[in-house]
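So this first bit is one chain, no partners, the form predicted on its own, shown in structure tokens.
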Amino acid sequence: MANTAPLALADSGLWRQEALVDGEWIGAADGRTIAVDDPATGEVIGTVPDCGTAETEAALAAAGRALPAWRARPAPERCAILRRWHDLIMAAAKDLARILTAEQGKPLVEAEAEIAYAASFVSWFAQEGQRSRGHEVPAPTADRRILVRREAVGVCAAITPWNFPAAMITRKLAPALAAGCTMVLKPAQQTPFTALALGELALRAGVPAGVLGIVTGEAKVIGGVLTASPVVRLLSFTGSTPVGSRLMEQCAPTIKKLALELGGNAPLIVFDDADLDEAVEATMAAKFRNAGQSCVAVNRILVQSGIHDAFVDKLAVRVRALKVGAGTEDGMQVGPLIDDAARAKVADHVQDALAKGATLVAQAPASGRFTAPMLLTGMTEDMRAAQEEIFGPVAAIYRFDTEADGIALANATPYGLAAYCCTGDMHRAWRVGEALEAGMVGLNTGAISLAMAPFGGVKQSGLGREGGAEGLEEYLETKAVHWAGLQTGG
């Protein structure tokens, strides 16, 4: 297979087309392939392996097989190899940049932007696996010791979106290398240029054949593979709930860990005391990044009625200035939606919600295969958009009057990934952060994703954390060891 870049790559060794089973890049066995797009422009910029069950059992064999010796291997060693795949993902980020955007979409600004921050957490858990610790626990009799180790969960799998095609991985792949796992990784159908890059350096970086496989194709047949598998012992999925759903229904027949980390109906409260400035930033971060297609994208924004008029006047402002086109294009701030399911799903709330009473107060400019980001107020809980993730550049606005009323709101979904919330006042800051169901809250600010902290949800959204000490957590068990009859002093 031919393994030229259309792009114009420093490195063309970063452009790959194979899957990676046991340190070697791979086609699939029956030569089939899939083809990848770039959502701006339709056109395919590349294929890669329809890998199947043969190549996926061959990546987890590899990863069996490779096991024992990256467990047994001293974490700093483990951890001195993540920090020359950090180094080397730093180095290319132009590079890998170019790749993200030409398969994913986004502007080439927060391409680079996901590149620094998936570095992050690479460079995050390569510190952090050096810190995995035991302890001691007093026995009962003299002649006893009660150990308490952290080891290895075992072969790990992780199933990974297209919207943050880097990041998503290495908040995954790095807490899982440093704790001395390996693992196969599913990217998804959309974006596995950027995995296989990834892959590229990992192995340049030394991470040894077998520790990391790369499998591309159909998600139900691969995942089929890795959620029946005796060898895989957890599985790490970022996606739908629905999908989490049946993902858990697979896995159970083998007690397999699950790490998932589902969809979100995020809302931002905006209260009267708010900083109205401050307000209108937090929400074009927490809403428009990636053309709003992020599970923890602000979907409801929750204005009250004393600031809501200023609020929208401000907001509607910086909506139809937003920039929108190919993301390789310079000054572009929206880039396309993934596919044209996405942009079908996108109108169909904007139409459901402008049938229910819905005004369009503000709409950027865009054609052809472009989503116009848009701003829509008088919305209301029965409408689509209300319950459902928009995944989209579209500002949705509720009005509501008084605090336990907006806490109500926000609340008033079964998902509970992240919640934000504009405030001047530090009390009922400390209130409405207590009160909101979510596992991660913005308190004036649109950003909550860093290596160092926790990101994960609770409810509906989700089990586990990625990202933080808790992210190494996740891919360690505990084992005790008793030991008696021991010798006391004589």
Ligand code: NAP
The other form holds:
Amino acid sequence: MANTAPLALADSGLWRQEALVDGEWIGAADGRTIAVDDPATGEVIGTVPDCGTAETEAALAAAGRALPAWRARPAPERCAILRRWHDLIMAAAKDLARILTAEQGKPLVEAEAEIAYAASFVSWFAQEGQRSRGHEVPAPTADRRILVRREAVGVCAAITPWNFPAAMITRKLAPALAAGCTMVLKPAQQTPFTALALGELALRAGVPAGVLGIVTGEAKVIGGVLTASPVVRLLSFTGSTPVGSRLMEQCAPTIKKLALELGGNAPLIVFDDADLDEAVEATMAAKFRNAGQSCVAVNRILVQSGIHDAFVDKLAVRVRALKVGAGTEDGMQVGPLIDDAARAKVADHVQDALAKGATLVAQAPASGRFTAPMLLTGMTEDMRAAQEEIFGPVAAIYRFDTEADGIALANATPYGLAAYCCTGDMHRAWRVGEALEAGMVGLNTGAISLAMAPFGGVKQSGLGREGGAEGLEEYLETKAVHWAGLQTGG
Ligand code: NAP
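Show the other one: the form predicted in complex with this ligand, since we just had the form predicted on its own.
Entire complex below, previous chain first.
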């Protein structure tokens, strides 16, 4: 297919339908391609190369060749390139948002917010990359010095999901490049165009050939090469827990560093003493953004008995008022789910909950390819939606009585990514915040994803952190350098 954009982009050069290997845009060696569609219409919007072993190995070889010079560059120089990349992303925000909405479906205003969020990682790490520092350890004898250096890990690989096609990429790429690593990235098959546009802007910002490779194609094949390669020293993966676990196994023979951002089952606890309006606001933010297709989306809303009915009434009004439709249409708040399988899974969860005694209290108007936002009450722990990520616009309410019950219910999951708590009692906020088994806790807020704060999970939600100072640490190794026999006069 010709490299022409199906969208009205101000900069048509951002519409890339090739893979990026060694600074060149290439097709698959055998010419095979994969079609990408718009989830709002089901229509094909473009194709990307179906890269395989040869293209992935070529990208890794280029990343290996580019590493010594990139790692040796002074950090301020690397970070100046990142700063330029940030500015180019922000200048192209409208185009990038159009691409993102076309392949992912979320409303344009949310897509623009994601682009700004994605860019914030680039600017954050353009600064943080200049602050990485080692230290000196007091030595046991006068003729010895011990320096602890922080060095780039080396060639890294990244595999990213479709739900945040821009932010999941910059959250990995920006700290890797700032630290002096090179990276080969495999974006999700359903959302490769945002990644490729970000790659185009990275080249324009001055990221040298080979420092960034982007290979599109079959996950198993590309993932197999990335995990087996002894050249790759770190794999950063965002996606589901079962795939993360498989990749961990595949990385074991070559002992790679792993950063795994996996699935969640986020609880939001609303206590009797919460501000009702604040609690409803937090729930709306944490449940319906991206049609509920977020790893930190509230999966279980746990509401204390005293506030339960008032909270349900207010939330029901908001749910009924949600505007559902194509992300490109003005005023839409909830777009389509990513594909048929996602729609079927959400429908199954709702069916299962209703069959086991839940009540459908409210629903927003939606038809065709769009899943209606819903509010269910009377949820219980035996329902599928209590155990698995709904990943859809369904607010599911569980009733509880005491603080201890609420905490126990919140922690009754093998996952531990995000948890939220709404209360007007600061003592309770601390108590509950400390008791929640999660990598991130939102107290009276449903928004917890910021570039300057560490993001990641405990339990089966993953390993490591992205964002914040911790996000840079993932891409640095520690080296102890011992000098002995020094004539220092000491
Ligand atoms: P997924 O199926 O695990 O896919 C994620 C990525 O892994 C995609 O690029 C996918 O490629 C690739 N992949 C799938 N199977 C693979 C294999 N055998 N080998 C190598 N790569 C493989 O997850 P998803 O359904 O797309 O994304 C939703 C999940 O991501 C949810 O569980 C969500 O909670 C989680 N998530 C977590 C975070 C976090 O920060 N913790 C953030 C966002 C999402 P293809 O697209 O080509 O299949």
